[in-house]
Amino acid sequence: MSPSRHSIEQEAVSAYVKHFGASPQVVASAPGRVNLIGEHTDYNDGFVLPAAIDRATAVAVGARDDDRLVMNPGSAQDASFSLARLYPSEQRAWTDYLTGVASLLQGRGTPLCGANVYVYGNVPRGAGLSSSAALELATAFALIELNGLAIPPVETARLCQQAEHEFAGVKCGIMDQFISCLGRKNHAMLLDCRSLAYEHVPIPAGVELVVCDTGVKRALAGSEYNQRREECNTGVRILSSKLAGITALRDVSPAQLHDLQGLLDPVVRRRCMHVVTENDRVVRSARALREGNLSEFGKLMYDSHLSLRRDYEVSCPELDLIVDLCAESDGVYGARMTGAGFGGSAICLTKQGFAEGVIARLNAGYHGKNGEKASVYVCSIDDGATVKRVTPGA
């Protein structure tokens, strides 16, 4: 069982005291996420269906009497920056996520006070569970509270997305930051990534969610992720010559794409095919959850994975093996890769009481390229980011 959010926050506070020799003033935490369905649709103004999970990053902060931002993630050495000179690092370091958030908060016109920052959490890095968004949101909530700012949650999510664009170099959509900020326990979120209208959709009782980390690490910045975005944009530019008024693949129906597919080269056509059909799958999946039709939901999960493998080409042999092993297991509704791909994690939705059998099958049948085992665990669906003042000695 994963540690509770409260225990993660307490560990961050305790580690801060040990490292900096005083109590922090604020502790904030934000969860990782799984995307149940709707992959690579967010930056195409489409629909997604993520859920926050019970793995989180906590950030404990205390004010300093200078302009330094001093940060530590449990390492021997601090990273220290002047708040007057915050820039992306040349080597794309973990600190970019924090300095990016601080820089953009200051860009709103209010200087921040100097701060000591201690980071602690259990969202695996590079596993497709959005450890970056969890770190960004926890940092933002902590610095906002420490400095007495009033920023609405949706605006905070947007600011964190911008930080990832400008400081981490990843042109991500809004989904990760949005669900980490506004998730609800035992609910998925149907999010319209264009309007940011959202609905919390209850997860039916009697199911378990298994997450399987392949151990294949992804490097999104400078990878094929940004290339996929450009291929989608190319498709929109070409299709707009025949479809007046479209600004994203969100505006294209499956029927329209079928009729106009001859305009597109084979690669761009496959990218567009995935996004257009995936948007349709998300809407149908949310309806299936509302109706308690888990068999239909599971089928759509498998269809999504097949599309990501064949058309969007972001899966990998390890992810495909996990999905195949899940499909062969008893009590499984569906399985698919989650996250941007190129490694990371897959998820599996099972009937209550069948998760352990799936885990046993994955442990027996999965071997990575170097013979390593996958990390497999059952996740519960948790709330979004929270922040609180710390009482010294409490």
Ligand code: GLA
Given for the second form:
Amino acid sequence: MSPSRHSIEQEAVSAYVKHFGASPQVVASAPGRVNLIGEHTDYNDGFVLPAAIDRATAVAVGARDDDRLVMNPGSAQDASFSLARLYPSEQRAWTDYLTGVASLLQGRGTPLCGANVYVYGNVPRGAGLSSSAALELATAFALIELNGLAIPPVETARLCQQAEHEFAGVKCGIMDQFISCLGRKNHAMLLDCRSLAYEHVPIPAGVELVVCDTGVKRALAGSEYNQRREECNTGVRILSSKLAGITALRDVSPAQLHDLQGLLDPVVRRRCMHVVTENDRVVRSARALREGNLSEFGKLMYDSHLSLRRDYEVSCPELDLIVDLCAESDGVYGARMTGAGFGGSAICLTKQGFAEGVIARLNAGYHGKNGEKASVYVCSIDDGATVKRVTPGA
Ligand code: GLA
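Now the other one: the form predicted in complex with alpha-D-galactopyranose (GLA), given that the block above is the form predicted on its own.
Next comes the full complex, and the chain you just saw is listed first.
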């Protein structure tokens, strides 16, 4: 069992007290996520179906009377910045997510007060479970409350996405920040990434969700992620010569793409094919989930994985091995990679009581190319970000 959200917040508060010698004023926490289906669709104005998980990052903060942000003293992450000079680090550091959020909050016009900050959490880094969004959201919620600002959640999610663009160099979509902000326990979220309209879809009883981390880590920044985004934009530019008024792949149907595919070079055509068919799968998956049709849902998960592997080319042998091992196991509805890919994690949806068998099979059958071991566990679906005032001694 993963420690509760409350105990993660308590750890951040205790570490804060230990290192700063006083109680923090505010503690916020925000979860990581899995994406059930809808990969690489968010930055194409499409649909996604993520869920917040029971792994979170907590940020405890208290005001200082100078203009410094002082973070995690006495740990390997020890860092300190002047709020008057916040820039992305040259080497890309975990602190970029915090300083990025602080900088963008200030960019709205109100200077922030200096703050002591202690971050504690259990979202594994580099596992494709959005540890960065969890850190951004927990930071934003904590600093907003500490400074008495009023910013609606959707705007907070957008601000955190912007921090990731500007301070971490990843031109990510809105999915991770949005679900970390607004997830709901035992529900997935169907999000329209164009209008940001969303709907919480209950996860039917009698299923278990297994997460399997390949242990293969690949930084997203400056790499293939941004390149995929470019390839999608190229597709839109070319297709718009025949489809007047389209602004994103969201506007293109599988049939239209089929008719016009001759206009595109093979790589761009495959990228577009994935996005256009994936959007369609998300809409059908959300319907299947609502109807409790889990075998249909599972089939769409496998289709999604295949499309990501063949057309979008963001899977890797380790993720494919996990999906194959899951498909051979009893009681499995479906499995697929989750998140950006290039390593990271896969998810598997099983009937109640079958997760243990899947975990045993993955532990026995998985081996990374470079000897990586899988980290496999059952995950539950949790709420989005929260913040509270801390009562000293409570
Ligand atoms: C990363 C990004 C998201 C999304 C996924 C792929 O997690 O942060 O915005 O694009 O990859 O679906």
